[in-house]
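Next up: a single chain in structure tokens, the form predicted alone.
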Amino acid sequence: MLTRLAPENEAELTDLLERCHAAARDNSVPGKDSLPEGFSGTIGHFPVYFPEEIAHAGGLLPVNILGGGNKLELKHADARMGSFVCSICRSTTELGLNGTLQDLTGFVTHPICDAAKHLAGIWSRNLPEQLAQILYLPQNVNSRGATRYIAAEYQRLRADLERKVGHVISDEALRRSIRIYNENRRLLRELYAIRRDEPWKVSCAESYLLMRAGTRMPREEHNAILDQAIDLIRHRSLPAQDKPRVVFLGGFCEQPPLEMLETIDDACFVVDDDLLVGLRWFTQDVPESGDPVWALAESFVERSAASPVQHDERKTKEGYLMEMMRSSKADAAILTAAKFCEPGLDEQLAWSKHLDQAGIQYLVLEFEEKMTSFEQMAMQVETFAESLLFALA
């Protein structure tokens, strides 16, 4: 539900959100004739962390590949992989094979799980004209050579992209891209601060749409949208509603349907989440001087958020969850996982056990992008919210 603004300002915010929603519904990527000015191609990647600055500096538009949603029929992918593989890998394969992603210059996947890792091989065999790569990032960033290894891997990616675009990606171009992305991360932190401090002003679904728009457009354009939207949101005026404050966890890779987020919004204030966490991976600005590749690599180790697909002894699963709840003043947690997602289900088990020991209430939900019915989930969330309000009264 939208909160009140002056009519002309509310209409402006509604138009922005509709624009973002339209971008979220579009699975295609722009062809060469419709690319934004200054870009010569597109590079696709999953919504976990990817050093988009390197592609951006080379004139390749980074595009997060977020699956096919609940309207895509899987005709080709099911012939190439089992039904036990997570939905985002199967629908991404379908989009590649049915021609929707034929205009990508390349697709870079990550060894975040067996399915994602092996997708690069499927991609290279079926779409040989595209660059198909695995970006090997260290699972254990506490090892002594982690930063040096990451920098070498980024340089390898940089060289591959240079060969694809036919020109050098200069350090100065990289520093410019880092400045643009630092501004984007600053704006996203500001948006999430409003979610924490005044959650009645912007819902989880609205925030998600504003953030997701950045997966389909240049960061320069996304920065302008966020700046405008944040100003409009700050001027919304509505008394706080009587809803429990919860954190939402489990959307780090495959994204939950928008209807699921709206269902939770109806009963709860979602004051923090891990949706599209790759866009907010760095918790501080990346240094804009010196060697830009080293700055990105060092930031991955020293200035990054926790994630189910990275092992860091300094960021335990339980510590990450409790810090999120503490900083957002959450009353409870909603723990989700995509169907067949082994990293997500592993995290969910650890979080559930810890919350049981700590005596903190939580709700466990499962999702997949092809979900179309949310009535039963709505009943679960409403019952959970009512029990929280009763306990807090």
Given for the second form:
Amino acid sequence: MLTRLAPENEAELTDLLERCHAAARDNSVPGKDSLPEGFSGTIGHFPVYFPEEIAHAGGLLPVNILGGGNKLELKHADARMGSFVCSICRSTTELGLNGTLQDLTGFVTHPICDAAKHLAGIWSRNLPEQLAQILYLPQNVNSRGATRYIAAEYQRLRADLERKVGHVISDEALRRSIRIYNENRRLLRELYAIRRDEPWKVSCAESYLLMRAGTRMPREEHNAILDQAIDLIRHRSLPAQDKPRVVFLGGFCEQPPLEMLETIDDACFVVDDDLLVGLRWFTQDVPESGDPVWALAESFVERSAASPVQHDERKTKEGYLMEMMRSSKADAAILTAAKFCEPGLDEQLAWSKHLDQAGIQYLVLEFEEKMTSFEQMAMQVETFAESLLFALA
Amino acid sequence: MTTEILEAAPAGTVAAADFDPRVEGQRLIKDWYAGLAEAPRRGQHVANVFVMGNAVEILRAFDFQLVFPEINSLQTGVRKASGEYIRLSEDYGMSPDVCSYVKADVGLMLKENEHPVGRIPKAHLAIASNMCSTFIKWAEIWERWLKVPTFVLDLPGQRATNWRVRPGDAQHAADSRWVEAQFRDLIEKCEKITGKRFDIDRLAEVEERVNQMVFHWNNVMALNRMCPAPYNAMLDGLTYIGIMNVYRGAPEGVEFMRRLERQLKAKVARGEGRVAEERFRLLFSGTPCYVSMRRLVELFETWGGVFAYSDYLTFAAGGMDAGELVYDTSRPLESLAEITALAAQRGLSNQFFAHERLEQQIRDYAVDGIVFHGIKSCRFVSSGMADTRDYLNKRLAVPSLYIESDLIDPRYWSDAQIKNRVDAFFEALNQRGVPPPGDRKTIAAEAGRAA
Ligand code: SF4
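Next up, the form predicted in complex with its partner chain. The previous block was the form predicted alone.
Starting with the chain above, the whole complex follows.
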């Protein structure tokens, strides 16, 4: 259930959110005839982070491959991937095998976990005409050669994409894309600042829909949507409600169903989260001058967020949870993990033990993108919120 | 090429008949654990390392004693104690869906490092590579609980299908540069921890011994192309690879591998196989189930089925089973980086683009069938298995069997179910018929030459 809107802006914001919701429900990718202007193909990429600027500059529309949601029926993937693998990997395989993603020019996955790495092999065996690969983003960003290595890996990707599109991806085009993406990240930071400062104005589910829309449309277009939406949200005049402030963790890869976020919104203000954190991976602008590939590589090392699937000596997992809670003035945390997601489950336990020690309340939830029943979860969240309000009173 | 028997093995002095690899392997593992238990008293530095991507050469140059937590965990399985360690970790809150090796290790921590073989010392340093992503999450647990400084060694793997990296080409140079930069940082870290200066000559010495071990190891692998196969890759092979890992770069390791090769060569010369009558040559893809490995192998061997090759022997030795993986000891550090980058890609491609390697190995070892062993809690080996199997079924007329259990969690071993599947597999193989034993020798030998 989405938040009620102020009358003067209601229709416009509702329209925008409806557009975003439709985009989130659509698993297909545009074929040759329906590509947005200026694009000649699509690059699908798996979570968490992918340097979209490189594809965008080459005229390939970056599309985040985020699994199949809770409306997809698995007909082929069951026989190709064990039931012990997380849902997003299985449904992504299904979308590859059932033809939904057959128009992709390429598919890129990352060494975030072993299940995700296997997707490149599955892709190359079943969709051999697509460029299928693992972009080896490093798990060691603390050694001195990291930026240089990432830059080399990006240059390799750039050359592969150039061969696919048949033209050079110039530095100028890359700098232009970086500018567009910087603007996008700036707008997302603004959206999250509203969540933090005036959480009654925009719910987690709404913000998620607005953000998710960017995963399958040109960022120029997404910037326009965000710009308009943020303006409308700022002018909303909704009363602050008596709800506890919580952070939501566990949405860095497999996507929780929208209904789950709405369930949490009903009882809590979610003042920060790690949903689609790859879109907000850079905490500051990527430099817009100089060597653009170096700028992207260096930003990965020096100006990036954190996730359970990125090792970085400078950012312990407990450290970034506590920082998230501190900066968003959260009272408690909702610690989720996707079913069968080993890194997520490991982190969920570590976080909960840490919060036990710190005397901070939390709720542990396990989810699957394909879940359709939320009654029990609603009861858990409600009880949790009530106990928080009671404790805070 | 990769498993071709290399010429000019150094002459040995010990008669092949004096050597029982199983007994000798057990003795060496026992000695190693005894040495570990003594390490704190002797004031030795200890490092936790994994079997894939571990920079053991550098650690040995600093005299670190090596703890292999994967081997600790599998030993709880072999000694039928894993259930207790796993239960402890699940009671603590670990999910049933995560790696059972990690859970056994968490159980070990909860038991204050009391292991069935003795006390495991606390590490001063841990090295985790990205070869298996779980390594990193595992090392983060030590960081968190035991405050062990961790070094994550990032080893880029095969990026795409038909990925051809040759020593010295631009891609290899870029990857090697990255690995070398990390090794230089690791060396600094080791210097700080141990208070010792890095000695490049020590590194060269260790590398020389690794070269010798790899040389014999390649020959050992290649000997199993012979029909009958002199050893079972998933039983005897597990002892061999244990020594390859634990004693990598140590004199005892060189000696073991040298004697092993001689012993197996003598066996081949006598025409002696692992089983009395080898009827089926098989390839095992996946990891062992250490709680019931003997039983599993028995189910196959009673039908005359022998595992001539297993990809486990490739990836669980970090990919160090190719003839070209030889350190140039005149430039120890650069060469270590170059070979590590190649070996890591080899080890990783065995999993993430498994179809390419398996197609080759099926030919090299002239196998009649493949057995895929899926492990629910090990996504590294299991996530792509069913799809790989489907791909190979469609392209090659090699029969295959898929079975599922766990590395060490006894709850997932279902004897009757697995036996039924194995029996049905052999009945199907019998119906297909296999070449008569006389022809098999020729096939395996030709495959060896062609590779
Ligand atoms: S949900 Fe977890 S296990 Fe699945 S692909 Fe993402 S990180 Fe890997």
